[in-house]
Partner chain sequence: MTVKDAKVSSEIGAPIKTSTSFRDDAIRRFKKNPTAIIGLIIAIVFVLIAIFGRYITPHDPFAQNIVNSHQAPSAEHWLGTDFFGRDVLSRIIVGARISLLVGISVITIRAAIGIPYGLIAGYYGGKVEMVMMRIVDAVISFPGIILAMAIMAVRGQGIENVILALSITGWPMFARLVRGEAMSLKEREYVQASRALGYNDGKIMFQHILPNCLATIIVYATMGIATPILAEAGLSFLGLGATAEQATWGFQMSIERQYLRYAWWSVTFPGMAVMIVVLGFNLLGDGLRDVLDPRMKE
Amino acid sequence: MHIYIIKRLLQAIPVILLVTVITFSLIHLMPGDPAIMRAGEDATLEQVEQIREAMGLNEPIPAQYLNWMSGLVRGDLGESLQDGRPVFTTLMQRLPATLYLVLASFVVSLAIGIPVGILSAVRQNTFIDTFARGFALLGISMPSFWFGLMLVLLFSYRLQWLPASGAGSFQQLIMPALALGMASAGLITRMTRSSMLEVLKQDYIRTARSKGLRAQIVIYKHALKNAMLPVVTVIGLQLGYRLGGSVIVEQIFAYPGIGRFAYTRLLARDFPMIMGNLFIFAMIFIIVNILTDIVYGFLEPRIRYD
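How would this chain look by itself, in the form predicted alone?
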């Protein structure tokens, strides 16, 4: 297992390099000059050139990328072009808020998706099944930003039950978690239903039922464990994707996480801060995928990591 994890981390290095190269190139192709933004509109050309020289923006893009990578190898993500603060320290101050939001949305997805998917499979071709499939389709099709705005309109402005923005309390986390987790809930519902239907047709399930075992034991002890294998894959991928989706949701609810911070720094053309943000997101995504494979081993002991 340890060798497998090390191999997976080594295999992730080329992926991270490719992501950083593409992202670094695209960021520098964006319109706007961070030196002008930092100097202000009233600054002279000489002042702007001095700032560009101090920021290292006069160097070719490949040279800037190599400088950034050399700092990354030393554990230094650089300093912000906007305020000069260390990138790593600044991002770590905001990352916990985003992780809380992603985990809360993850709980919402599981609490809704798995039970509804199981119930839909057990009650196949009934009204409950039709409702569950409609819910899953709605959750997948509905944009998170639109759903978030509808939640604000209903629960904040009409009913005035929940605060529309901010962070720090459980009430302020409810709507962002729902907006971020609903799409995953729909996908998990569909995957759980499909997987459960496939498992419920197996011979060992019919054998368990013929022995007179209670339906709850057959479903939750025998069927669910095997049905969860493909669902775990979807859950792991969705947990990584929620990090990217948090950018929009955090912006809608003025949630002080790393996603909203990345959006504001993208508008300011703060290249080191943007690159540091993407690097942290990529590492979290890779770690989540490795943990997903490890969970596979617990659910299916026949899986061996060579």
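Right, and the form predicted in complex with its partner chain of this protein, after the form predicted alone?
Here we give the lone chain, stripped of any partners or molecules.
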């Protein structure tokens, strides 16, 4: 197991390096002069030149990359072009709200997806199954922002049960979490269903049944445990979609997270902020996927000998 974890960690190092290269080169393809952006519309040529010098933009690209990297390893992602504030701190201030939202959306998709998926598998080819499969398909086919707007229309404008925007209270979290979690709820329903059907065909389930165990125990104790394995891997991969989806969903609900912030800074071409944001999102994704793989290694010992 130790070897498996160490191997997995070593694998991540080149990926992280490549992530920094992609982040850096993407931003340096951008048209527009960071120095002019920072100096403002009315700045003189000398002022712009001064800033360009101070920001190290006159240096060759590889040197700039190394400068950025040397900051990075010290946890310094540079300063915003817009307000001069440190990128890392600014982003970290907004990250918790988004992680909170992402977590809530996972609760939504697991709380819907797993039970509906089990029910669908246990009652295969019945009306319940058809209904559950239809629901799952609708979930993955809806644009999340449209679903969010429909929720606002119904629960805020018509019924006036929930506030249409903002953050802080539980009521304000319900609709964004639903909007962000619905697509995965559909996906997890489908995965749980197919993986349950697979497991229910196995010999050990037949053995358990023929021993005279109650159906409930067979399903929840014997089958579910093994059926959850593929679902675990999906959760890690889903995180990327959630962080991306947060940009749109936060925009709709005026939710003060990192996604909405990233969007405004993207429009303003605040380069260091965009780079920092891309890097932090990619790092979160990499770390969570290492953790998922390790959990998977514990749950499924065969994988460790891969």
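The term rigid core refers to the maximal set of C-alpha atoms that superpose within 1.5 Å between the two forms. Source: prediction; values computed, not measured. Numbering follows the first chain given and starts at 1.
- Rigid-part membership, decided by the better superposition fit of each C-alpha, differs between Ala54 and Val102 in the motion between these two forms.
- Domain motion between these two forms: the smaller of two rigid parts turns 6° against the larger, based on C-alpha superpositions.
- Once the rigid core is matched between these two forms, the CA atom of Glu49 is found 5.8 Å away.
- Once the rigid core is matched between these two forms, the CA atom of Tyr65 is found 3.8 Å away.
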